[in-house]
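Okay, so here's just one chain, in structure tokens, the form predicted on its own.
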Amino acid sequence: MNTAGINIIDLDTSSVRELNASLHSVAEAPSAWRVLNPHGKHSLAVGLEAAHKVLIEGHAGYYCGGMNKAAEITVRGQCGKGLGENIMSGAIRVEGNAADAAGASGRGGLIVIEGDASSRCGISMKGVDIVVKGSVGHMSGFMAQAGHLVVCGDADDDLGDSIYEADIYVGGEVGALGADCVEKEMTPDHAEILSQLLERAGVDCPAESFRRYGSARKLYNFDVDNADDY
């Protein structure tokens, strides 16, 4: 159903694969949608290539947003596990809260999660932003390798554990860091990129108030010495 330039879809009457279908179908005109009764529903607006502005009206289940590539997806709930994995470009936004692995895999774009993401946020980062208001769960940004994970709240223990070269913004309190992961200096150019990503992402905090994380680099070739910490 089309109102006023507006695509609705109802998921108590279309299914997610007739949901899906017709986002791809019109891949070469953006247009907006919006995604009634999801009830949690798993695999909404995946793989969207075409620069589409979804909202989904309620919780979604899991791996929301999977494999964007152009399109803004806004959700007005919780989401499941996975949300915006393997994300190429455009942005997801999350108005509650986010279960575990957010991001993962992530090659760009941005993800905001306005609520608290579970575990395992950011894992295997390849270049997405991140940026979560609340707090975050254990092993976030497991083995990240390029981008960013802002969190405004707190991180749980094993914070960047094996972590490469992403950076990782605190504005609350750390649990245990994870192996290879140590405190970082903030110059100059690292509060401005902070800055311009708590403007995207809508918060009003100042990068004075974040601590930054990243790579010892003592990890990234074998060492008899660091043996345990493999």
The other form holds:
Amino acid sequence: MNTAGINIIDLDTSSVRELNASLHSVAEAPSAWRVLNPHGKHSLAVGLEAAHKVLIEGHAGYYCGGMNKAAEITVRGQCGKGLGENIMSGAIRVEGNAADAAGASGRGGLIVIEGDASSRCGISMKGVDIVVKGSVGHMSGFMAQAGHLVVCGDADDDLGDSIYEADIYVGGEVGALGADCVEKEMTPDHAEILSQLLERAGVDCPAESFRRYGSARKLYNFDVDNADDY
Amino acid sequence: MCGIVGLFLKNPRLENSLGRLLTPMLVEMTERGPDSAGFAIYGPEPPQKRIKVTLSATEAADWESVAADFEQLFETKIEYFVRGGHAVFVLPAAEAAIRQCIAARHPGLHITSIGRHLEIFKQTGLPADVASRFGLDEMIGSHAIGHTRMATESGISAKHSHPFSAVADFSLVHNGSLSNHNGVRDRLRRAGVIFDSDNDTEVAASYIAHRLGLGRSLNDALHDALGALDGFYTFAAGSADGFAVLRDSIAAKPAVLGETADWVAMASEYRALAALPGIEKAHLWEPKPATVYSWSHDRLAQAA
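Got the form predicted on its own; any chance of the form predicted in complex with the partner chain too?
Next comes the full complex, and the chain you just saw is listed first.
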């Protein structure tokens, strides 16, 4: 269907496979798409190479927008596990909450969650920028390697556990820091990066209240002081 | 992988639709558990001093002769109704005598539940087939939990299916696996607990039942489970009056909760809740790790 240049796919009458096949088949011609009646179905709008604008009108299930390359995906609802997992570039916006492991392994692009994100938000992130307007659950930023995780609200326990690199900015309270995660100085350069991220995300949140966290880099190598144990 | 669902009705007007609302929830979780399914229904109470005993049979059972044995034992007329391969008997509240009678006279039968409210139906097969075999659609009650199973650590049979019950009116479903169930089972056996299977969830149900037997509340017993049970789990538990959800402290097994003025529902995945009436306005959230969430009709009545 095509009304006023917008493609409409109703998941009450089409399968998820048909939706994704349609989005893949016109890779060279970016266009606008509305996805109706998602009812929490998994793997919606995954692996999009074209710069489509996709609006999912309802709740999405697991892995929504996974492996995204160029599309701009908006979810008018909540999202299940693994939102935008392995996102390469492009942008995903969720107007509600996201379940655990949002942005898992993401290499680039931007994920904006206007509600809360659950546990392990940004797990093993490798370059993606994630902005959460609400709070994040436990073990967010677990083993993060590159990119930025911005949390306007609070972060639950074990934030940044086993983090390699990546910068975490939190505006609210932090429950407890994970292993090898430490608070770091907010230099003017970092404050500028944070302001730009908030602006790109369209999130109106004062940048002054944020604190920055990152890796103490003590788990990178075997600590020679432990040699005495043998 | 397994799927679990739970539905607690706050609005009594929905009680006639409990089974009709639970069926699509259970069926939606087929991909998470296609080998067996089961559900615990908290339904109407029998007359005073009577309890409901749900029996399952692996082969065609002669329910009339079971009823005749109970009539001889209790010297009174016994009522029962048959659903699929299960039958629910309304009996005098003499649990030990009932268990002894079943063990001695009908060793092929298995007691799935005992209680004033609880009835448990479970069987191997696709969730849609299991639900239709037992007539889940028509069942009425105040709350229910259900399970779709993809077996990992023990065999595929009705006995290994969920929900499990280990004490009157208590039921448990589980998504995950326990790593220390053999040790906990041994300790409970030494305390006199008898097990029906080698299933890890049966150990969790028996552990919680054992704590309830020591006078702990359901909330406290679930808190105790956090310290005693090692592994991955999302539990949904039912009691005569209420419903509770608990995830382990890592919370790797999924769970989503939804609440409206009329009901509280939980499921492994949101899509199982998508067909509930009023879902578009429900408050939806993911339960935090190592946190007991519970609802009870008593507490609702007090708050009203």
